[in-house]
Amino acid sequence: MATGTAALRAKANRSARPIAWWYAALVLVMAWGLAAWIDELRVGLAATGMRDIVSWGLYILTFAFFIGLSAGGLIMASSAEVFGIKALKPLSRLGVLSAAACVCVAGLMIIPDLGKPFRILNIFIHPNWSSPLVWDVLIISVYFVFSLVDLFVLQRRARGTSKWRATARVLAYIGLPAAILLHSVTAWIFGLQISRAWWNTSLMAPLFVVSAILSGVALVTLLALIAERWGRFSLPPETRRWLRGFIIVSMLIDLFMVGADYITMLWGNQPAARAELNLVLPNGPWSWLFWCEWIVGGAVPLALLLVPRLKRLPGSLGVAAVLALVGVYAFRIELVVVGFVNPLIQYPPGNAIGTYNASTSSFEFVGRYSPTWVEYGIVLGLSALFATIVTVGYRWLRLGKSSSGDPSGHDDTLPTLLADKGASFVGGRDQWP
């Protein structure tokens, strides 16, 4: 008996070594994106590349693909309840889980964006209800709250009480619309600036929405792919099709948007709008985005996910997930810095660019922006922190099914039994007392 209790304590210490070392690294990140911020509140804005013509960044692209993430991490979860898919159920909880992680990382990225934090009271102490900004905050605090409320009943429902199957069920039609409604308003903000040809475009709104189910499909299908490999997570071939499909279409969708867009402009030849497209066409100096967002983070994955020789290949669905969500970040930062480059006015001597420098001009007639290492530090920071919520919430919630299959949510493996019996793992449950 003490040899069997010994072996069990040495496979719970082998498996608890790695998820401690990720734990670690998280921490590591977080600690440098803390450190990033201090030193932005002590110097300022200019401690980031941001200037005055290219005056939004890195945090706002990355905002809204964290947005886009969460809104597309709901729409797969309620659809599934809405529509009866069930090869996609097993998926909800997670989808959830995601959600609610990428919509508070996506608040949180706002606050260094301000420069100073208490700036953020003023849109509840003044609010401008005419203005998108002040929806998007409504709504983000709002889905943040739908999501920790639809997590909680999906896990009362995964232990098989009958009344909370029917609210997940009233949830589901009501977190489909709000997860919609969510991207259209961030959408919003960039398409109502009339003077920003680059951005003032019917299509903005319906563009977000698909590109929030792409990326957050892609997103919900990596972690899945990930809780398999390295969890209890069981995936089935049945589910795995409908996230191949579902990334399939929402991809054609996507890209024939942003052509029907290209289009557009190019048919049109306003110059403003013209101009802003001449940025990112091939020979133009940020064409690398039009290569990411239609030859990596298009033509590749669609290839890896319709192509029969290709798609039968080990990881073809993670390899595509992950350029899935490599193409949709490229088009954030097309959306958003492409959008600044062009000044709205361009006469002698140029714009200001808010810093002053001995031995250059400070007027330019066109836009610049490289990220420092402070915006890079939390973004990163922002990122870990959004690991390590999905991380423990999928620990805590017990999210692995178990090896017979039970969609429940219950597992009986190794590290469940021995908690059971007093023993816990680390993530809340982790640790032999």
Given for the second form:
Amino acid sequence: MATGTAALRAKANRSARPIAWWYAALVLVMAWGLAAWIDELRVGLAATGMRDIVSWGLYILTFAFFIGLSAGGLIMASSAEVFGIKALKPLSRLGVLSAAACVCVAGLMIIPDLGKPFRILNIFIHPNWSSPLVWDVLIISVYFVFSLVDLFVLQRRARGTSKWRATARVLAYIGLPAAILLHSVTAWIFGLQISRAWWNTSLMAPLFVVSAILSGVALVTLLALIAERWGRFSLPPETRRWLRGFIIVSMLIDLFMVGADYITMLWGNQPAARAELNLVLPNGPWSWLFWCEWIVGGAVPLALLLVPRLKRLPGSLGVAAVLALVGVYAFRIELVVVGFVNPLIQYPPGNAIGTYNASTSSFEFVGRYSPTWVEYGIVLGLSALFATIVTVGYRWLRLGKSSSGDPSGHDDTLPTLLADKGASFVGGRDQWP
Amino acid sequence: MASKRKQKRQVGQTAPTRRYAMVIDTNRCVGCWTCAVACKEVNNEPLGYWWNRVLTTAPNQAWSSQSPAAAPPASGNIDVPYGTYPNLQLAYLPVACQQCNDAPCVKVCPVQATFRRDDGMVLIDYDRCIGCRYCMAACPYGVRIFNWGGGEYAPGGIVGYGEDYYVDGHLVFTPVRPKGVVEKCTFCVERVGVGEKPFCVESCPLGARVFGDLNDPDSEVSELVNDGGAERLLSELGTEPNVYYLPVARRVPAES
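Please supply the corresponding structure for the form predicted together with its partner chain (the preceding block corresponds to the form predicted alone).
Whole complex next, starting from this chain.
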């Protein structure tokens, strides 16, 4: 174990330079995003690929994706308390940190989507209570504050202040329903709309909740694996088993719900719904989403997690987590963009799209959408902001040092779980990275 | 009129005792697009923006999203008949904002920028809209237009008509189209407010459009809606539009 300590020290010193490069890269991407946003403010939303048929695009679907990502961490941290799953405790603070970062980025993601971003306070000045968007903005704000408070409390508890234990427990009981509410309200932005056959299903809220758990757990898994690889975070085998189980179960339920929705639309054969479904089914123009969701983000990760020979491969959990994220992102694209592609009323000349091009028509029958570099820039910039918050938070909260053990003594199984790694932590200066 | 136009800003009143409605007789419509171009002029819509469109359809299509619509001609061009020779069909369906009583756009607008006046008009406060475009996602009729980049105009084109028009403190008509907000047909609120008819009604060369007060049982729109068999678009969605259509009454040849 002495050699292990030396190796860790060496590793820590080695990684001091990469962190600088990592920050530099993040700042660069964020600067690109900011420049893209300034350009968009100057030109207007004409700088994006959205037009009057597909009038929501990359911003809104990434917003919905990040809202989903924020679930996993908080649900895992809360489940650890509420259901007494001790193996998930090492991930509590990392999970809540990622939840706070995700919900912050999701909230910011709405701003570049607005035609008049400087009027955003109108949501608070003149709220329309029948709009799911108002409720969503409210719950996002509450959820953000809540996750910060939860993080603070968990940090105190981890530092050994036992009086915070009861508070952490109460917060866990609030956090679980709050997370479910957040995803339901976000789902209802879409699910309540009678004008979109693709969205208007009561399955939308449960589907959002379960895909949120899937993507959120996958993200926390990935973060933990990264922290284990480059930091000093440790992911005990028992915790891995729980993560694997969470991903498998939520993925199966997710695919079940999506499949049930497909079957209902196929059986009913109503023109508006079928027109949408045909776009994503094999041979449709958007069928790549179908394959991304069912094969890349469904069958392959399930095989990696379930087939005995595959699940013993060293990277299987990480690869499965990445593929699960790809699958959920494909689902978000499918939801938002495909929902817009077919307007209910389609007769020649179609809908005016809101741009004039002398060589082609100003009208389109079926909507088209491909994001511009401005959109990619802003989305990548905000994703870099997420990575920055998580990196800074990880180091500032010293998650690499003590997240493994809960010094409150609240958790007595962990020290044994961590026995193989625990020794090398003792006396180690927390200098990661 | 002239004296009113000289003011920098006009202020209109809601007429709560009225319920404005429009009836479009699809028997009379010949698809000339005069109403659409007139709308473009009076509202200073930029190139590529159409608040009002005249769709080429088979007779009596689009009343319902549940009934399969006739497949449009492959070209997707206007004025191309439906069906195969010699069984060809052609009718026109002018579509602008349907001014719904239970408007999905009003329900979803997070800032109450889109609102419904007691007289049935669904309007947008251009000074309040944040440009989130949720209303466009909610509208089943696809009649809402977003101003993506301010818009361009034909050289020497129209530069704006009329004055800013306010209703209850809301800017609901403006001659210069603001960038970054949603816009749509306003039932020509600024013209109706001074006793004129919407410009599409005024300009239709065939008198296919009738505008009036549904609360007045003797008005022409009341007669057409109550006794004339007028229908609404996508009525099964429960949006209750105040724009009605008289279906094509001529004999439609059977599909062969």
